[in-house]
Amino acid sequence: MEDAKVAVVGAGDMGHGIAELFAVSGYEVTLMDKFPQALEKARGRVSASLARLVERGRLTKEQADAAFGRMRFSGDMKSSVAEASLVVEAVPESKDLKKAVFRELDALAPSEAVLASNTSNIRISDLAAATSHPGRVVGMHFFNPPMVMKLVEVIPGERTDPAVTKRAMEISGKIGRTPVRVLRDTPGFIVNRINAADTLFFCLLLDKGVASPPEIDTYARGQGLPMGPYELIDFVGVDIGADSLAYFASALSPEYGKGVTFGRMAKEGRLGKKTGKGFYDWSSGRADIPTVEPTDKVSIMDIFALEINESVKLVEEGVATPEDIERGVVLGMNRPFGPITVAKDLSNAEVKSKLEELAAKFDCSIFAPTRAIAEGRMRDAVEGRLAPKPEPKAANVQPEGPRETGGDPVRLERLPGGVAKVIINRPRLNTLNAQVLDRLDAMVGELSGDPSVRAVVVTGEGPVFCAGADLSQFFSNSVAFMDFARKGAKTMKKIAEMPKLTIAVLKGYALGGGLELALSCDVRVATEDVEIGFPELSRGLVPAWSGSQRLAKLLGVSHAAFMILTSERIRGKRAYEIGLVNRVVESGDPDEFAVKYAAGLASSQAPVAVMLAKSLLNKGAEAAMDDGLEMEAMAAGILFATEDLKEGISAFLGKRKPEFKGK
């Protein structure tokens, strides 16, 4: 058969339960794994897993003999995946450690071989960046156990092949489960992004003391679940749960990170069955639970509007249609009905009545309602009826190679000829938000005392600039909201009075702080279609990191209340004929552009010249024109003393090109 030759890479809970099912569904299979004691625990389980099934008429002894002959337990990665038309990553949930793998597999495993990753929340698009053919690489996730369980979400990344999406989803229905297709690369995906909600109400509940874990699970197991949330938070590891909460708030909202009982119980290695102590005693091989009445401060509402409020979430979102999110809860949570059917008994206003209520009492922006539902739409959603909040893209521009997207929400590359190039990561729009600028703020300091670079090109990873402030982060107040305004604009004059020739590259879209960001480097390359303009009065705020007194410099007070006032784009070329921008990038990479362009300033031009001639136009604009001329004068006196000086004199006289050395 295709794909007939299986490897699984990682030997826990979840990677012997994949490769026992593509054993029994008639692969073969190399489960490797480099602890050897890891390898013997996962031989043991699969031996005593297939001898239930065996005793429960599942399968025969003969099927299941032939299904533990069909696997290879192994610690040598090479000859694992050597043959491997699949590997599916099912190491632990770390970002850093699942690249690392994937490093290793885009390296070793056939080059047709489809790359998957069983990761419950970290983006596909992430762990592919760490491959050279990000185009193989899918989300095939799987639910514990692998064996029970029929659920398996997959996820194409941004740049996913199609034809291999459409493998993952073939062979998941193979191996006797249903696929449910991700339409767009998100953390969590479609379950665990509904769970987290759940997951940090359940935190919070215990943060402010409403009621304990006894007290909610007797309420819950009272409504008919078969475990209540804390034992089954126990079970799966409160560990899981507090590292759940950790990315979620890094990479989707700050919210996230509001609730902290759970981490504190990690950190004290209180981690449920897996540790014999969680929330419940679990010394006998099972939640020793205290008996007490349930509560009266939760309610099962509490949690059909949090998972509602989550679903539109992602149907907005244009993540997954109403039914794939249905089906998805159904079998991922091994649940008779899941949120949109509820969803569909209940009136939008009882739905947001209960969501504003969550929202105040627990002071998260997480459980007030979302736009459809604020609006009086959530039958539209649920329903199918309500079209996916369009996503900003950039057109004809796009990426040449492969690129990390991963780690470091700014980069820095020092490339030849003493071009330094800043990236800022955060793909797909390469937001700014207080990360970024402290990164920006460092790297300023970094690359102003470095005399090797002469010239730093500013630009966002991918086809985006950057999109502006991201205002998806968490401010408490007005106050908070000013200091993260302040932190942009000092950022900002950084940037401008750093001794160093730097040139930003507008492509796709240059919006908000982006543009400002644009706006405090000296020089401005720009794509033919790029989208540059101030929306904020759109959104009811104003330009706040220098934009309205940079523009207004730069471009005159008509030009500037214009862009500001009516929130209109222009194009590349307008802006290039307004001054805007400096050069206009018909065709190509405009990286590549800016790249060559710098490297050719910062052979032609003199270091100090350029840091003197940038105080002058930062300092001397802002002055009285005879104290202009006068620090004018003053740098042209500094000047007269450098070597640098000497040597352009004499390599205009002798018609050959200067090398300036900054001295």
Ligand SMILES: NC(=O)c1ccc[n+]([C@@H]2O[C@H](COP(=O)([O-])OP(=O)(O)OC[C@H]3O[C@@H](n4cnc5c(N)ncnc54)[C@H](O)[C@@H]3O)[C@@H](O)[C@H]2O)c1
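Numbering follows the first chain given and starts at 1. Under this definition, the rigid core comprises the largest set of C-alpha atoms superposing within 1.5 Å between the forms. None of the values given here were measured: they were computed from a predicted structure. What changes on going to the form predicted together with this ligand:
With the core held fixed, the Cα of residue 590 is displaced between the two forms by 2 Å or more. In a rigid-core overlay of the protein, residue 123 has its C-alpha displaced by under 2 Å between the two forms. Core-superposed comparison between the two forms: the Cα of residue 63 travels less than 2 Å.
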Second form
Amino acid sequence: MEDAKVAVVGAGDMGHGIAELFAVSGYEVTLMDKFPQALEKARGRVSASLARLVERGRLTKEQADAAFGRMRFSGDMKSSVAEASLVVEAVPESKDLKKAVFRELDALAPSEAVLASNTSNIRISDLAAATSHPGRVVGMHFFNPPMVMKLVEVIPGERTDPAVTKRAMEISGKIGRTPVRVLRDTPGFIVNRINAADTLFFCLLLDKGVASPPEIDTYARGQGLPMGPYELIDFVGVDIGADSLAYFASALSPEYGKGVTFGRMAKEGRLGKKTGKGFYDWSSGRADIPTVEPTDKVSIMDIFALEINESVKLVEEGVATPEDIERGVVLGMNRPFGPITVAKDLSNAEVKSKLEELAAKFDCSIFAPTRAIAEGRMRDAVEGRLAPKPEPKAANVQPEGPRETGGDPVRLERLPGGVAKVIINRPRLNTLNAQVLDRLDAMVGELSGDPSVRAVVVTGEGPVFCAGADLSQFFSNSVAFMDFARKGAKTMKKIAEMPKLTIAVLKGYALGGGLELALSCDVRVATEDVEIGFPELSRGLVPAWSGSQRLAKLLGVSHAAFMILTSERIRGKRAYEIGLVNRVVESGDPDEFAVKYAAGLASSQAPVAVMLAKSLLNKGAEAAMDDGLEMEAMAAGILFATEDLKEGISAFLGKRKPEFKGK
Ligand SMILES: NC(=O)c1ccc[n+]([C@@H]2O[C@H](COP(=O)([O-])OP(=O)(O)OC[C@H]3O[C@@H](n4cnc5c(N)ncnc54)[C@H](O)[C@@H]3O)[C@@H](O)[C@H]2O)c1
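In place of the form predicted alone, the structure of the form predicted together with this ligand is requested.
Now the full complex is given, and it begins with the chain already shown.
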């Protein structure tokens, strides 16, 4: 059999079950664990499980013995993986630990072996970055218990070889599982991303004292659920819930860090079943749930709305199709139907107003209606009619280690009519790093001295302008961090003072450093749905490439304080209303619009006058009024001697278009 030799690393709850599943499916399996006691326990669990399968008539005694005979238990990594064509990593959910294991696997497993991770939440790209061949790393997320649960989420990282993803899908099918392909590597993938919003909600309910665990669990059981949410969290481990919220807070949004009760219980060692006490007493082996009246403060509609919201986010972000989200939730959470089915039975208005109520009540933006729902397009999203938009939070969650830049990070196109187009062209939503700043700096110098260029369009490759600075660049130490801030501010200043008309095209996302780049241009055109904002404070930063200064000067302190201090994002129309952008592109390609607009300005505005007016705006605005007025007068004096002034006036009088020469 192809891929006949499998190694499973980590013989705990998941690892022993995954290994058993492969063995029952005919594979030779080595189950490896660093701890001998864990291996012994796993051996006992596998043989007990096989015996149960025989008892229930699912396997004959011979089949069970043969499966057990195909298993080897080992404490040695090198020999365990030496001949494996597939390695499944199932060590505890710690990014550092998993990266160390992947580094080891990279060195010890055959070069053609597929390296899969069973991580619940961690981005595959982050684990792959620890290896020298990220192309062979893929996510294979099994569900607990693997022998029973039919779902495997298959997650390619950013650099996973498509052939490796295909193999992971095929292998999942061969072991009788239903693989669901996750299209974009994002924390928690499909099922656990949806779960995370529920977990946060159940934590916040306790933080705010809305109702007690027994009251909520009694209500949930009354709704037909086999277990209430707190009984389930106790069963799985309160620490697992707390850790996953902490991971989502660091990797997706700090809002996931808002809940406190679960973290506090984890610190106190009240982990649920495994420590005998969590929300309930488990000393009898089962949760001792006091008899209480069900709460009327929580409704099943809360959960429906939250899960629909997360599902629509996944569609918007291009993480998965509605069909796969439905399949994932049904198979991964053992539900009779999933959020997509529920959404088809509810109106957009109902879901939206429930989400608005929850977001306000818990002061939590995770619960706020996502864009499609806010815009009344829930049905389009769940029926597959919504084109996905790239994920903005990715800028916050950069893959680590060396990355390919995919060619020149800033491209220059010279277009007819005196227009140049500067295009940021970087993987991961055109984020800016030191290399981009250097290229921009050099390009601005080149264009500034080029009389054939009169207007410059600054844009991003693809549907996004720029999602901000590449944060993975500057967390090493404070001196490097400060230098990077200065470098960025210097480049922005150079762009602002460039003696040419500059037009930024805000589309997709214009966030953080991307917004600072846009603020350094003279004119901003924006699409209606662009998301504009300064997420810095929500990441423990401040805008440090001149954004705090420029925005306050441009809009006044009130709007600037709002945008910077709340990190709330605004869209194109709102940005237009407050004067942050100058034109909204309602339809068509925003780049084409900007280029046409630039060409119009390049021919209608006299170049020397542009240069002097920019200097007056940049420098004169800083000076005392009298000095500024004097600068104006001198500029007028300089212009008086230009040919363009004569041309401008005679064209005006002759009712014709001027032909400026820049002299
Ligand atoms: N438990 C679940 O419900 C569940 C479901 C899906 C995915 N997962 C994921 O599967 C992974 C494993 O979870 P689990 O619940 O089986 O954990 P676990 O703690 O039960 O098992 C982990 C095992 O890894 C072993 N181990 C630790 N360091 C090791 C190393 N360096 N080399 C080899 N073995 C090592 C431990 O001895 C332990 O036996 C995690 O990433 C988890 O998020 C868990």
